[in-house]
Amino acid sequence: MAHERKTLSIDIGGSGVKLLVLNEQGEPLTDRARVDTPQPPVPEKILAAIDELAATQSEFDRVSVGFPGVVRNGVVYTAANLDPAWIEFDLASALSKQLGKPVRAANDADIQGLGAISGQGVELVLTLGTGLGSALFVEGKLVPNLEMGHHPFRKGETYEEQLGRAALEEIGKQRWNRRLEKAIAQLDRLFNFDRLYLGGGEARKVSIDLNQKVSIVPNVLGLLGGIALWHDEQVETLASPNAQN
């Protein structure tokens, strides 16, 4: 019987670092492990946290990692909610060296989307957390590097400034939900999406009525979607240059 490859799936977030081990079907083989994001959130501290968490898991053959920013060929190019030291940091290579396994890295919202989408039509993903992540898929294919959270939204502020965790804490759940409702309507006009998936840690605060095109998905998809980085059809846009099968 062929060896079933096990994937360590990691989600680096602005408030927490999480991971678990998946089988080849993307099903969890271990319980999720989590620590608060180290402060300051520089590469060395977060990599050390990943090392400690990985030691609590079972054996694995390869690694998927989601990061809250633009990631190209395993290299980080934006890190608005972490530390500027991440800019141009080769996350995939550093983790591969540290863990001794091949690594593929991508934007965290892209990974959550890969775990949520149906693969049909235009599908948009928003992750509501420390910041606001986004991912767009057309017939199951990712449109890479969509950092919609930093685009203008309303009153001279971006989507992230209006809908990130800091805004939620400042204005309260009711006003935040009204803003989210406006954002959904505007994005529907912009993308004419067939489906919109709302994920991330703050999705549990959503209290507005959602139409049949919009659904809330569990935050754990940010980990479960990690298996998709190892599907051949995603390699072209998401794989790190040193990734191996």
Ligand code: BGC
The other form holds:
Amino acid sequence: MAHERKTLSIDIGGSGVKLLVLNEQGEPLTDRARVDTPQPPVPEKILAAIDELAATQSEFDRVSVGFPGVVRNGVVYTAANLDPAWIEFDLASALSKQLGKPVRAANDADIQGLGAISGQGVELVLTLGTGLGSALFVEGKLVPNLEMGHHPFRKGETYEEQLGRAALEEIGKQRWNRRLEKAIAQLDRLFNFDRLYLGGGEARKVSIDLNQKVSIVPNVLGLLGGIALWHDEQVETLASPNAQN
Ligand code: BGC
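Beyond the form predicted alone, can we have the form predicted together with the ligand?
Everything in the complex follows now, all chains and molecules, and the chain you saw is the first one.
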């Protein structure tokens, strides 16, 4: 029997760094390990945290990593909720050198989306956490680099300024939910999505009535979706094959 390749799936977030090991079907083989995101959240500190967490896991053959910013060919281009030291940092190469395994890196919301979508029609994913993540899929294919979080929404503020964790803490759940309702209506007018998935750590605070096109998905999909970076049909847009494979 061929060796079953095990994937270490990592989710770098503004508040926590999480990881676990997946089998080839994308099912977890280990319990999720987590640490608070080190401060300041610079590359060296986060890579060191990953190293420590990875040592608590079983063996793995390859690595998928979700990052809260624009990632192309394994390189980070934005990091609004981490540190400017990330800009142009080659995350896939650095992690590959550190862990001695092939690494594929992608945006965190894209990975969450890959874990959630059905592959049919226009599917939008919003992640509600420290930042506001977004991913758009058409017939299962990712439209790359959608950064809805930093797009103007209302009252001179972006979606992330209105709906990120800082806003939630400032205005409370009720008003945040009302804003979310407005955002969903606005985005439906723009994308006419068939499905909208709400993920991220704060999705459990959503209390508005959701129509049947909208559903809440578990945050663990930010790790489970990591398996898709190793599926051929996603490689082109998500993890360039010239990155480590
Ligand atoms: C970043 C996105 C990311 C989101 C959630 C935003 O600030 O620009 O790339 O997906 O936060 O982490």
